[in-house]
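Consider the single chain below, provided in C-alpha cells and representing the form predicted on its own.
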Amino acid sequence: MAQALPTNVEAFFDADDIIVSKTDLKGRITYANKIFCDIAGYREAELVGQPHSIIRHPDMPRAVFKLLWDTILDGREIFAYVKNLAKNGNFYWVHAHVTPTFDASRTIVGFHSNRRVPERRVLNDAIIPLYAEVLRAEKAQVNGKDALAAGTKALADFVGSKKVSYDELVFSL
C-alpha cells in the first residue's frame, strides 16, 4: 500500500484518547483500535497485516526507531515521541509507550503500543529541534548504514550531554 505524500497539516486526537496497536515480531500490525484507525485514516482491515511503518513519517529519524527496536527486542519497555503519517498525508504526534509481549515462558511473541497526546511544550522545546538535528546528521551521509550510525551518534551525544539516560531524559521533559 503506497503512502501519501506528507502535507504540512497536523491532525489531533483527544487528550483522553489512547491509540493502541499490537504487532507481531516483525512489526506487522495484528490489532489496531478504533482511535488508531480514525487518526491514521485507515480502516482496520487496511492496517492489519501491514508493517507498522505504514504510518512512519519521513521527518522521523531512523535512529529513534533503532533505539526503540533495540530496547523492545531486549525485553524492555520504552517511551518515545513519534511523528506519524496519516493515510491522507497529514501528520500527528504521539507519546508512545511500547512494550514487548511475552508468552508463559518469557519469550517475546509480539509488541504492544499505547500512544497518548504529547505535551506541545515538550514537542516544541525539545523533541522537534532534537529530531531535526538527528535527521540532519542522517541526511548528511551518502548511504543508509552511515546515516543510521550518524543519527544514532547524534542522539546518543545529545542524551549524554544531559548526563542522564534516555529514559530519564524522556521523563524529565
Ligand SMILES: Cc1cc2nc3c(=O)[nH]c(=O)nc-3n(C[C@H](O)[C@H](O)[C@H](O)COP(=O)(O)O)c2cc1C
The other form holds:
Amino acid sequence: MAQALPTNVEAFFDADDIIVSKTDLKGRITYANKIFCDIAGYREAELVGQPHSIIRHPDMPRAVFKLLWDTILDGREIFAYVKNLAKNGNFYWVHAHVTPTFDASRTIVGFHSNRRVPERRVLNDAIIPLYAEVLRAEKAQVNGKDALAAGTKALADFVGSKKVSYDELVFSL
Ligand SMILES: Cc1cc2nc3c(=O)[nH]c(=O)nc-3n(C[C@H](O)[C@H](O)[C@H](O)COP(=O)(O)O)c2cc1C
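The form predicted in complex with the named molecule, contrasted with the form predicted on its own above:
Complete assembly follows, chain above in first position.
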C-alpha cells in the first residue's frame, strides 16, 4: 500500500458529496464511505484497520490535530479545515465535522467525521495562511514536543487575535 510523494495537484469532490469515516477510540478507521474511497484513492479494505493518519498531509500542522483530539476526547464536536493526502500524492481540502459517538451510558465508543467541500474564500483568505504560519512555527523547532507547543501557541495567538475560539472562528469566516 505504498503511498506516492505529495504532488501539487488538487483533487475536488462535488458540493453535494459527503465524505464519511468512522474510527475506534485510537483513530483507526472502522468505516469509510464510497466517496471517501474515491477521493482518497483507496479501496475500503485498504483503509479499515489503518490509522486515520494514512491520509495525513505533511502541510497540516500538528497543532490542529492536537486541538481535534483534545476536543473529541473531551466529548465535544469540532469543525476543522483539513488538507488531506490521496494515495496517488494529490491533495484535497475538506471542511470536517468530527464528533464522538456515545453508547447508552454516555461513554465514548468511537468517532465519526463528515466532510463537505470547503468554502474557497475561507481557505484562501484565512486557513491556508494560518496553517502555513502554524507549520512554520512548528518547523522552527528541533523536537516534536517543542514543535507541538510552538504550533499550539501560534494557533492560539491567531485565534486570540481574533478574540474567538478556533471553532467560532471557523463558523464566523
Ligand atoms: C473521526 C476522525 C477523523 C479524522 N480524519 C482525519 C483526516 O481526514 N485527515 C487526517 O489527516 N487526520 C484525520 N484524523 C486525525 C488522525 O487521527 C491523526 O491525528 C492525524 O492524521 C495526525 O496524525 P498523527 O497524530 O499521527 O500525527 C481523524 C481523526 C478522527 C478521530
